[in-house]
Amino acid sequence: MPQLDDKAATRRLLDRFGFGPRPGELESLSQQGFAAACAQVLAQRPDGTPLPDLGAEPPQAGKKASTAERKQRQKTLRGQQIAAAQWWLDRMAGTASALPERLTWFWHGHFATSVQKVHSARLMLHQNQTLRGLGGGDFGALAKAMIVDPAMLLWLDGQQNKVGAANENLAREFMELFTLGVGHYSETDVREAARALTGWMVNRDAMTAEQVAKRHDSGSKTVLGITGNLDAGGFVDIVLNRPDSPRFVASRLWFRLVSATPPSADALGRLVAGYGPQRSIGGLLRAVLAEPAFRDPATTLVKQPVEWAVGLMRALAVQPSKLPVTQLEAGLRGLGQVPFEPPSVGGWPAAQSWLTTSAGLARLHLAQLIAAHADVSHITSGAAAGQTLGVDTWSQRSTAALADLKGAELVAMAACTPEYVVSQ
């Protein structure tokens, strides 16, 4: 298998392992060598920045609400949600510990929660800060506060899960898109399964959920075979000891960072391992870089459109917030992704799905907005375009495409060539 040499691979580590390199970071990185590269990667924490104040949620609208105070409250939820997106951007944009934020951006795909229904972005917020603090270390602990997360209980309606009318819909997506994998369950575990997840409480105010021993069902369940008077913990470690478990989670990760084809068996067992008994994503993601795989240069990855829109961002040292947000936001809706909006609880599509005619439209005109607010003064060739945006060498079409451009024109024609809207 041809193996990409260490700059190459390490462009591919800031590429999959954040969102791509800022201004100087592939140079710095790689002269280390991809070894090294991969330990000062892994070895990076969140970074301190803190929640965004949004202020207080707005009361419900009682029946007796006016047309006004109901318009009223929709632009104060709207506004909350846009100062969350931007305040995301920001942070995947700028951070110099960008792996933790790539792992908060997978699990806002794979524990998909959309704050269309739950109506609050400051819930959402409270999930993407759960998801950012547990996201790189033990798998059951963050799928045992994911099941109980107040914004998942409002987007899969465990709120409505109480003793005698039991709700699956939590329960099947638990097991189905989040940690086994269709065909691996029966629709009795569905059922027994919901009634192990009853009554459970959201307080919009607190930003907490809590069981309400009245609503929960007591009585004794059997999920995946095992039986007991079980509850959201009890029922997280059955579904997490099943073997098809760990497999379903490295393939997830395997998908989102490495290729859009399985890897082989030989690999995942290698995967596997590396996730061991701890449930490590850290330990996973360390046996991920270890494949060859994760060399090879035909493992090339579309990139989702937010993804390529931050790592243009980050390349040309734009701050996200200092555009104009209904711009932004509108290139990344016309891209189809939009933080804290993803389409279904099954997540965002992957691969040729962004590669549309209109998507490549939208995306030039993202890439001109982007390009028009930094300082491109210095990007006077498509070699320099190359060197900005991590691009080792152009193909003939690309090359002749960028020929006669200059300045933000040659910048944004550059970031919509397949050599950077593919994670080479």
Given for the second form:
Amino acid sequence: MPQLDDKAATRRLLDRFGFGPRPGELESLSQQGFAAACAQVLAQRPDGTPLPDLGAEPPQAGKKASTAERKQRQKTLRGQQIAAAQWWLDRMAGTASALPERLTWFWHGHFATSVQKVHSARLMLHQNQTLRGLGGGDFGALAKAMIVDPAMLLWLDGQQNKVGAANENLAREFMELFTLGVGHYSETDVREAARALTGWMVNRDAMTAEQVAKRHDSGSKTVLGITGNLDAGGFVDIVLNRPDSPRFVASRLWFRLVSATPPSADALGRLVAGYGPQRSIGGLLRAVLAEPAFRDPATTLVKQPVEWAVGLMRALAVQPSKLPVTQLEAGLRGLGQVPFEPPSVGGWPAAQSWLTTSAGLARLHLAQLIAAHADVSHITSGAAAGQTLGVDTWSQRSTAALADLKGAELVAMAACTPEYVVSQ
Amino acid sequence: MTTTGNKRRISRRGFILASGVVGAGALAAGATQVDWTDLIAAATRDPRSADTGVLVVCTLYGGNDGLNTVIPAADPAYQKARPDLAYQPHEVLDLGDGLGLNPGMKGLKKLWDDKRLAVVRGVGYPKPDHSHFRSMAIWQTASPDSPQPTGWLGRWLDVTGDDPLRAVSIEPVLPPLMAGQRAAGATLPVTGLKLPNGTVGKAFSLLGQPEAGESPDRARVARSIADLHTTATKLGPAVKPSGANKGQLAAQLDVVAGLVEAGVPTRAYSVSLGGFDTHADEKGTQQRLLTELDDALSAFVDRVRGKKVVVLVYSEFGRRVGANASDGTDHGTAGPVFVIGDGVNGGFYGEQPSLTDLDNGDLKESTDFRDVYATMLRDVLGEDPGKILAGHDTTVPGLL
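Since the one above is the form predicted alone, can you give the form predicted together with its partner chain too?
Starting with the chain above, the whole complex follows.
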């Protein structure tokens, strides 16, 4: 198969293992060749940005609360939610350490949790920080943290799951969507696993969760053929030891970072070997980069709306929180993707699902908003726009489309070209 | 119906396959060179176009409490299960058979009396899932057993060509029910699609040009921009800004009515109303929402009278029979589905689920939801349901 040259491969690395280059980043990273660039990116650790102070959570509205009190509470929660999303977008757009942020974003879509049910931006940020801290290490530790994460428990009705009245939501989604994939467990496994997960209660103020002994089912359970007095940790161990699990995790990461076309059986084998018995996410990422398909020009990937918008803001050195917040949010909402609001536990759509008719117009409006807040004085030609956005060559179509435009309109239109909407 | 359906299903990719059936002049220009304008003009000239059915799917997000929508008010088991939430027999709008509509649904009661409202009772699927997301996914994909990446109307698009104008969602994001493997419905926000004009507008339309040798992903971006321009040009003028005081659903249905009146070739629409996830203080909230639904639907049905439009109203599940501790109900199972329109044979279909013979506190389904879809596919869209519903082709007899 044909291979991208070192510079093009490095650009793809910055796209897929980050959110695209900041000004000058591609040039400096590609100087030493692709292998050195990979080593440098894989060594990135989360930067030290502190979490924002959202203030205290408004107290739960009691049964007797007035409509005005309820409205005020909603307003405060909504404000905190906007602040949290803005903080994260700033971090994605500004960080020099992009891989951990991209992984945090990936895991957010994988362990998809929505603030619309959790009703707490603080708990969403708490989960976000866990994803960031564990997202590049051992998948087992990450999975064990997520299964008792306060936001996750609220999201998948973990609090309703108690001895004698099991709620299967978390047990089912954990196997189906987080660790094994559908078809690799039975309905009995779901029921038994739900029993293993009984008794967890969330303390919203302390942002903690604990297993309450009298709500926990301490009887014997059998999950995937293994019997014992299983609890959450024991259940996770059983699931992750199944041979289906490494293949599932590797495939999901490939799907979001590399291509909507699944890896070949051989390639999947190599990815699983990289993941290894340590369940190393870093090892998996290293194996992804070693795949010939990673350097195949045909391995394109449709950028998700947040990836596209953050990439554009990185390229133009625009800080998201400097944009009118309601317009930025409306823009992302029009494209169908707002951080902390995945549409379901299955996460966001992927690939060509993003390419709807009305998304084309929403994309143009958001690109115009971003470009209007950028210094574009140095971008005076299609070629210069290409250089800023990391597009080497424009198609004839895009060359023609960009020919008569200048300044912010030129940059905005360039961001809507197929060459930029799709990561090459 | 089937022949007409084929004729109306032509699209650029579908043309070669369809040409044997259709044969006629508008398509003689050559398979790959038929453009939108020709097709739409041909469709508009087609004298049979008035006979082709139009389906409007209205999704109620959040799990509408079916027992307080079509209400067995006189059933002692109903009164006993939810004493504080129950409507009294004199409050409901009597439909006969011991059932009455929610007092907020006066317009639908008129449609019922007019034999234009069918109530399919106890609609659900085997092994019900109580998660909103799973259950909504099951309803939208019509795949109760295993997850499916495509929606049922998306697969209808897949088997009938790839013209995006044939299925239109009046929502900013395409609902999964209209996403197919190869084809997807167009999205048309209620605010319309106001394309830029002048230099920017020209540049933007140029971005929709295909480029030889381009990757499939890039080609799809260009195609979506071209489709956007087609949608905005062909459907945009029919979108009139709605009255400021109208609810979201009424505004969406206004757009649909405008498109139907304009004679656009769209065969399926998606609209929605959210907010039905009422676990607490349910009665007032639900009645307000049902009133909004009722106002919007009855105005719409009156406006498109005589135009072969059928509306399907469903929610991802009903509610549990018994109330919970906070004047609400928790996620349940089967619920009523409304089918409204001129061609509809009004009345009850399916058995009303028993309130005493329950499955773990939940109603037992009596009608498989795929029967309702199969009826819509066969009798409104003129397609063989088996091709779209994994072989499922049982319909609801007599409904249409």
